[in-house]
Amino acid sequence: MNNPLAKTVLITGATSGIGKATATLFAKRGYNVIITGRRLEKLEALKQKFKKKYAVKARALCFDIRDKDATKKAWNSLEPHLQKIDILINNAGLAKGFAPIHKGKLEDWEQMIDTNIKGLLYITRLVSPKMVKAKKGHIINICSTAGHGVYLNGNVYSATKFAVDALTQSMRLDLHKHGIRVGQISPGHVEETEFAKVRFSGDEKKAAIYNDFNPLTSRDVADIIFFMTTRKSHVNIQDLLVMGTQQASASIIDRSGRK
């Protein structure tokens, strides 16, 4: 039954691996859901299941978090009880090319530039003065082990990570006195995504990584951003690094096989 006094989560990038993963945990125990991303049709699906399975209210906004007017022309749709976002979840970011830094493209930098960076800026912008208006919310940023230390050919995706790092510590000096709650998840390896995917053009060869150990997986780090956003109100997690745990730092991994 839908619970008019259930929370509402907003997930960017919900149309696969951890975002669709969070959306649908969120959904699955009551939650109303809004989820975002660039492909419609999967959005439509999931918030179909969503109404259909779970018995939630769930929205769909299809637009490109790089865009700063699409995104606020999508925010704007909602109605304003909608906007009244308790849980905002910046997932929407990506990893675009894996080569030295005086052989990358400067597409690939100016994409995951706009994606992680600005199209957090941009979302957290309409968000949070609601949230400061309120006096409560929790803002849970995905930043990465790549956020934490560098490696070989890493640079500008670790460069935009490292950006989210020092983003959510800004974010939570400025809001923790309106009792905003703020944190971040920095996994390392996951599957059930499309990062390698995306990252190598779509070259399945080049993406297969995950054939000789044991990652995380997008489920696992649903969990995880559950977890962090169920605790009581005068509890913040404000960052957990995780891996696998044939992962032991951002480069390093025992690559022996799958356990």
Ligand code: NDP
Contents of the next structure:
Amino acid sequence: MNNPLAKTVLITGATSGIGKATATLFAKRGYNVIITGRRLEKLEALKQKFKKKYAVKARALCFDIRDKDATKKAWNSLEPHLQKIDILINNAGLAKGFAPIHKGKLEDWEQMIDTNIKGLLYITRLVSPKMVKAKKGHIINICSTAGHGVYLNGNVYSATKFAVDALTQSMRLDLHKHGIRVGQISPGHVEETEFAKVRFSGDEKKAAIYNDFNPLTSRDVADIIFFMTTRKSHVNIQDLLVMGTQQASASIIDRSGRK
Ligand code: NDP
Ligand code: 8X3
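Can I get the form predicted together with the named molecule as well, since the one above is the form predicted on its own?
To see the whole picture, the full complex is given below, headed by that same chain.
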């Protein structure tokens, strides 16, 4: 049976990778879960699983987060009680392309900027007023090591994640006096995701970037997000920079084999 006291978490980009692992963990722990993404079948399958296996309320919102009207329409389709979000996890995002700045594709740049920055803003603008009204809430942005330092050919992806870092900091300045916690996690390489496949447009050879070292898994990141959001209400973890043991920095990795 649904728990009437259960908190509600909204996770963008939950059809795969970090978002899917995080949604699954929250559902397993009894939270009502709202998941978003563009792939309807994956969303519906997850929603059914959460309802049946974990007996929680689950809603699936299928929309492209780059489209502000579609984002608003999806948000407005939620029953008012489900619009009272306790935890917003701004996860939807991608890297597209891996070219030096003079060879990059404008459409790749636009897709990253529109998703990673503008999409994050669109959903935050819809969710945060209700948090302000309720005088509570928690927002976790998924940044990256790429948001703290640049690497060769990472140019525009890094720029979007630097923007996420700036937004996390400014959102906290604006919202802390309303009792809202804002923090972010900045992971290094994470497998069990479609990140590399998307970045290299399905080229499996190029996307095989985790064969020779142990990166984080999407479940590792989900565990940390769950930890961040289950501290006592006076504790706000502002940023966690997390990498696999074999990764020392954005570009220094022990690629001598999985250990
Ligand atoms: P995945 O590709 O597995 O997941 C990305 C998710 O974002 C998918 O659910 C996808 O859903 C959603 N998404 C992408 N574009 C849109 C869009 N236009 N509208 C709606 N949803 C969208 O990758 P990850 O799990 O790795 O990525 C999650 C986040 O983690 C990203 O912000 C990424 O930058 C960040 N990150 C990833 C790291 C890694 O090494 N994997 C490391 C550090 C940070 P759908 O396709 O159904 O729309
Ligand atoms: C994803 C990690 O190093 O590919 O944000 O930028 S990296």
